[in-house]
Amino acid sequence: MNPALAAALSTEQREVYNAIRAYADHRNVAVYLVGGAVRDWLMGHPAGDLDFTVEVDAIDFARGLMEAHGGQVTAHERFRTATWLWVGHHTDFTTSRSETYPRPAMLPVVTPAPIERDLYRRDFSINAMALRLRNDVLVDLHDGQGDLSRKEIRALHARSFTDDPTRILRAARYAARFGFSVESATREWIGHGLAYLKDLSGERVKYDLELIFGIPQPERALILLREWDVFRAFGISVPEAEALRARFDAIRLHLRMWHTATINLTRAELIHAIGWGALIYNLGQLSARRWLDLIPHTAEVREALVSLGVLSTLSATLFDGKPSRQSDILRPFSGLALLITWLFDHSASKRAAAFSEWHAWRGMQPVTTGDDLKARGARPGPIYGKLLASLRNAWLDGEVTSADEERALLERLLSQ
């Protein structure tokens, strides 16, 4: 194995790489490490996921590896690709292929082809390099190394963005992630693909935008997309560049302060949901509705994003009164919606109320229970809710601070 590549791989990745190389030699099959792992290795970065292209059927190859080493294979018949789970790593295999697009923005029709054709179908030159495992020869037919040294994002042909308009979103992500510029012809070709963005499914748009939310400075990519008129092509508004910078600065600065254990999302799902909030918050119902009509979300995330339309328009003056009144206003909203409000609202009093509702007020309950009221002779019915709410509000407003004070208040309320 190339020593520089070995240094870029983890111990487990080296084990996977060597197993694949040995099996390819055994079967006399040409296998190539492709895509981001090659690019990252040449940039001196740790390799991410390992992707391999094989000049035989990828599903058959992966199943042979499973028989030789164990693990589990998931096959994807339509594109003849497979994923091998072994030693804790998911490794993807594709059959070396060419692609044709029946219409712009459609998924391609694929046919087996040599590695030269396979590399030409890829999005950018920096992702169109392959390392042949048999002899560690780098296959770089489109000067990807030169573009890495020039720090440029360059597409391979003029139809790239009409064939697959999601490449526009990827161009912005790579430019922002690596601090690269977009080559002039590529920038012109991006303009050719704008008209076909509306033909993409919401799932495909969601996938690439959420990859943007996951990079260190998502606002750089989003601002590029804004400058390229991408959101205008979708017919959807987004915040101004300065607002985007401020919102993602707030995420980086403040998110760690928020107790998120009770929000039923993984860390990645939470980052994605907050990214959507950054695009939607305080933009008005029409823009929010267009985003929500385009992008499929889980019920929890969708509910939170829908509620931002109300939360963002609540007057700041509503949050100058007693805590009990503020809690009554905010109690219907989910923790995710309150988190997004706390991050992005301009009103300090509303942000403070959102934080307090989730971290303190929501969990505050009186000592008295329904059973206590029944024992005191109160007849079950709506009065129970009113009494318990009055006791809770007294705690929130600092009118009672101990169980004895609560009992004294309860006596007064019962006597009334």
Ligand code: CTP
Contents of the next structure:
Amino acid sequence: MNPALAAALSTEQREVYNAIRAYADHRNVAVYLVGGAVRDWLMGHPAGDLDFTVEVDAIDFARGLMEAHGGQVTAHERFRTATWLWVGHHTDFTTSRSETYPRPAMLPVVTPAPIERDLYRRDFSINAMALRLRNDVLVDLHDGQGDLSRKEIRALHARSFTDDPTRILRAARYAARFGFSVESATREWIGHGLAYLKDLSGERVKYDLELIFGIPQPERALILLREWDVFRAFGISVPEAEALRARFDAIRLHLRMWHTATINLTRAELIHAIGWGALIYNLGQLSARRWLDLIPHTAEVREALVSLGVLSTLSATLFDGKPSRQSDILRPFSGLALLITWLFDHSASKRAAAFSEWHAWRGMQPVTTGDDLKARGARPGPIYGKLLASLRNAWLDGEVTSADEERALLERLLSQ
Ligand code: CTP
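Switching from the form predicted alone: structure of the form predicted in complex with the ligand?
Next comes the full complex, and the chain you just saw is listed first.
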């Protein structure tokens, strides 16, 4: 294996690579490492997932590997692709293919084709290089290496963004992620693709915007998309560049101070939900509604994003009063909604209240229980809730600070 490539791969990835190479030799099949892993290796970055293109049926090839080495294969019949899970790694196989787009923004029809055509169907020159496993030769027909050294994102042909407008979002993501600029013809072609963005399904837009939320500085990509009029093309506004910068700064600076353990989302889901919050917070009802109509979310995330409409417009003066009153206002909102408010609201008192509500107020319970009230002879009914709420509020407002003080307060309340 090429020593620089070996350095970019983990021990398990090298094991996967060597197994594939040996199996390809045994079957006398042309196999190529393609896409991001080649680009990452040439940039001296650790490689992400490995993608291979084979000049035979990819599903058949992956199943053969599974028979030889074990693991599990998931096949995707429509595009004749397969994923092989082995030694803890997901490795993707595609059949070397050309693509035709029946209509702009639709998914392509694929036909098996030699590697040259397969590379030409790809988005950018830096993603259109392949390493032939048999002899370690780099196939770079579109000067991807030149673009890596010029630090440029360059599409391969004028129809690239009309065929697949998600590539507009990808261009911004790669430019932001690597600090590259977008080559001038590519920039012009992006302009031609804008009209087709609204033909994309919400699922596809969501997928690519969430990939953006996952890079270290998403605001760079979002600001580029804003400059390119991408959001205008969707008919939706987003915050100004300055606000986007401030919001993603806030995420990087503060997120770890918030206990997220009891928010029922994975880390990636949380990062995505907060990214949507950064786009939607304080945006105004109309634009927020448009985002929510376009992008499909799980019920939990959707509910939190919808509730931002109320949270962002609550007057800051409501959060100058007693903690018990503030907690009453914030209690109906989910932890995710409070977290987004805490990250992005302008009012320091509202932010502090959102933090306290989640970390302290919500969990506060008086020492007295319903059973205690019953033992004291109070007749069960709505009065129980009122009494317990009064005791809880007294704790929140610092009016009682010990079990004895709470008992004394309960005596007073019962005597009334
Ligand atoms: N691709 C494309 N057009 C798209 C999506 C993907 O041409 N809309 C091609 C690119 O050649 C890309 C490859 O498919 O390199 C695999 O796509 P993906 O897995 O999204 O990217 P990676 O190459 O793995 O790069 P990364 O995940 O690091 O962005």
